[in-house]
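One chain comes next, on its own, written out as structure tokens in the form predicted on its own.
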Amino acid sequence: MRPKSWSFAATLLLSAGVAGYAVWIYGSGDPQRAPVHPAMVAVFNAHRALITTHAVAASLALLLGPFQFLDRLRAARPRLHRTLGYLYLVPGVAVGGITGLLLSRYSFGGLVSHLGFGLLAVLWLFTGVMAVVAAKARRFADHRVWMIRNFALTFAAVTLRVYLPLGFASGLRFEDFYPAVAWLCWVPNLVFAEWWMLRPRAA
């Protein structure tokens, strides 16, 4: 199997093991499944259709980001490549976004965690846009870079899942460590998606 091929692989199994996890979780409308703070349980009860509408959102565009990137798809149907970028960024994207945004006040872990959850949404849906105004205009290698970023943003909900077993592992309090995994969950993401799209590449 080639590296790309590698890559989308292990990138769909983990993006598809993200999404069923929250649907087992969120569509089951018991947070308490998964071993989660009291305060996240109230805040689940107070906010629950905000939260389960923004589950399912994440994990529509978690799914169908992968396919974005197949070279293969792209070239050979477009249309469906068009149709599946729309649902990504329409019901995806902006419905997750802007749930999210909204749900970042809420966060756990006061203020440190409500500015890395709501920058993470604002930033989601910013290159969401930029990448539908560059496709609008034709402009399709910057759509590319766009959407690079806009699936770095969303693969936030696999890498977060990565980060809190560690912290349990660590040691440390769950409201010691949950601030820091609001913005560990995102920001090495984007950095290294700029890394990737900037490294040499090969003659």
Contents of the next structure:
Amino acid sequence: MRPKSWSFAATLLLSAGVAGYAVWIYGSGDPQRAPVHPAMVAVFNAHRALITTHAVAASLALLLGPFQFLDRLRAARPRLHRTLGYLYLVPGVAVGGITGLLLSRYSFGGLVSHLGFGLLAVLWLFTGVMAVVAAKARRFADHRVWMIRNFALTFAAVTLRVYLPLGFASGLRFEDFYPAVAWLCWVPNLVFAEWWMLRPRAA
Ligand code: HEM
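Instead of the form predicted on its own shown above, give the structure for the form predicted together with protoporphyrin IX containing FE, please.
And the full complex, kicking off with our chain again.
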């Protein structure tokens, strides 16, 4: 496999794993069996429609996102790229982002978590809007840049679930490391995306 195929396969596998988990646990509308802190289960129980809509919509974005970066698919099937793009952005990012923003005020870990998840939601929505505006104006290089930023934020769902076991392994209490995870799950992703686009080979 070529390096591009490897990165596509790895991204898709990780995305599908996290999306599958989210739909499996929350898709039924009963978050009772969620393997999270009891205080989070209580919040999700009180906001069942919100967490179910969020988990399903955001999972759609996570699943579709990797396909949008396949150059060959985009070149061979431009209409499919556009259809998947709208599904990614509207029922995916827009619905997932608005519900994520609403959930951020109930997130576990106090103000630091509320701000971390809240800013993630705002940037997720903003980069999605910028990507559409650029595509409509036929500025496709800009469209690609905004979509890379947007998917780096979508991928926070995966990186969050990488940091959680690391947090547990650190020996810290969940309530002490979770607020940091609310920022760590997306800030390094955005920094990585900017580096990826600026690296000499990308020019
Ligand atoms: C990128 C923007 C996103 C934002 C702003 C966001 C926001 C949130 C917030 C605030 C919570 C509640 C956390 C708490 O109570 O402490 C949450 C939980 C959750 N989110 Fe998201 N989220 C985003 C992306 C995603 C994606 C792409 C998925 C796809 C799988 C996802 C799936 C979930 C699930 C399953 C939960 C329940 C907690 C768990 O089981 O781990 N989120 N999200």
